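One chain comes next, on its own, written as structure tokens: the form predicted alone.
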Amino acid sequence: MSHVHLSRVNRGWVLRSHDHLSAHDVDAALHTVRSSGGGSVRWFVFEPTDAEIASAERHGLRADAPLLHMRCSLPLVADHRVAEGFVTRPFRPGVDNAAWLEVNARAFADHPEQGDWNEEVLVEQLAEPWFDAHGFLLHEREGSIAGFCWTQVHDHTVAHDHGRSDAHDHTHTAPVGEIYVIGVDPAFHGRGIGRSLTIAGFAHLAHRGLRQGMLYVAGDNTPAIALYESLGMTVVRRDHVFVGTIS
């Protein structure tokens, strides 16, 4: 299974490969799943054959909504500009650890993954190499946080984070400024911090020098998509995304 690449992402699990799985090699690394205890399951997958979308319903994984990797050339167009009463600062580790976690959870009650960090989560990809705590924006408003947004830098790789907490599928090319996630309070759902943010997040990248930008984002976040698609991003890649539970 050395082209199958399975990692444990908080209290579920990631599956993707550079090539196309036979069902051995999914029921080898389902089979890992569950001798760990299972856990959830999302599988990335570009252009399933036949074979594997038969696997995949085999172990009860259905179809999710498939996953967008897209681009943009830097810098934006558009300018950033902070909605009256905010304020953008960076992230300050270890201050705003227990804030910024309530407000991820908020932000993402709904997703499997990013909606679980817990500070143990967050304390070790605070630690990476690559965190930049002055690219890790944080929109604030009457000192609450009303939404984030984080980059990282590829040095000359572009990650394919099929599972949003460690990647590490490379391919070389150019620097290239991600990113990384970004979210907004519900509370504050609709006053354009969703819009400020990403700009911000990628003026910070090409601050940096870097000319090319990137993220991924669920192919049914219809608003998402339409924001990033009218700041200049297009899609570049589509993966499928097959999810269940492995007991």
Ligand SMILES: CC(C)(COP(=O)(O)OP(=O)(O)OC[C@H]1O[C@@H](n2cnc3c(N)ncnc32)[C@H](O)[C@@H]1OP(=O)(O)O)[C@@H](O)C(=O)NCCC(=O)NCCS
Contents of the next structure:
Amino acid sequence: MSHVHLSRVNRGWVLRSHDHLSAHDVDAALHTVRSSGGGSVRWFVFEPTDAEIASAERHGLRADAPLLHMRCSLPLVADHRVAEGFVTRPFRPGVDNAAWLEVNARAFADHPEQGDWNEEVLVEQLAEPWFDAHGFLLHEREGSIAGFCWTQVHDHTVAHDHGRSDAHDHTHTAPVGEIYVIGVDPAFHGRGIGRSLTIAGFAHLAHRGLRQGMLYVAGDNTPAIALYESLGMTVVRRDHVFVGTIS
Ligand SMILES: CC(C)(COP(=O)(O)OP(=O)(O)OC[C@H]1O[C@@H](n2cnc3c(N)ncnc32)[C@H](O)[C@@H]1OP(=O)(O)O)[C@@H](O)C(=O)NCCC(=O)NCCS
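Right, the form predicted alone is done; let's see the coordinates for the form predicted together with the named molecule.
Once more the chain from above appears, this time first in line as the rest of the complex follows.
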């Protein structure tokens, strides 16, 4: 089953493939998950077949909101205005970890997969070869982190795998700049911080020479989709998502 990609992502598992999977493929992949201790599973499928839907049901996986892939040309045509009293600065590994984890948990309280990140997961991500502190921007007010925009560059010579379903695309196309994680502390929602951070993140990527921007967003995340569409991003692909726990 060489076309099946099963990876550990943070504390869960991600299953994806470039072709449709047979019942046998799915059984084998989930058997691997089970025999390696089990855990939460997210399976990304583009236009699932009846056989894939049946396999998901058989393993107790349910359909979650689809995953949208959104893209834009860089540089964005948008003014970068930071709300009064807020400053923009890069993340400082080791210094900002605890404060960032708290804001991340609050921003993603409804999305445990991202909101449950702990020090260990963060440190692992900060040690990735692609990590660049200058591409991990914070908006801060009076010493408190109000929001963050963490970018990542996908170079066509490097095959990244952080659990999303189109790493394959990146290996054969021009480099793409991704907004990897973006969040605003709920105490600061609705004040233009998310907009300013998105623009700052893509401006950083454009400055690094990237001409294509992208991000992934859950299809039920209305505020985020409205924000990205208002900045000219468009949905280029929609993956079905099956989720569940394998024990
Ligand atoms: C998405 C998010 C970053 C927006 O941050 P924010 O600072 O509240 O957003 P802004 O004040 O900059 O608003 C910018 C635009 O977002 C959209 N928006 C924001 N909140 C919205 C809401 N509740 N409903 C609909 N649209 C909304 C609007 O288009 C808004 O533009 P407008 O003010 O001209 O109407 C924030 O809601 C958040 O952190 N959510 C949780 C984490 C998350 O989902 N991250 C994105 C993962 S891809």
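Not measured: the values here are computed from a predicted model. Basically, rigid core = biggest C-alpha set you can superpose within 1.5 Å across the two forms. Positions refer to the first chain, counted from 1.
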{"property": "Core-superposed C-alpha of Leu231 shifting 2 Å or more between the two forms", "result": "no"}
{"property": "Flag for His20, CA shift 2 Å or larger between the two forms after aligning core", "result": "no"}
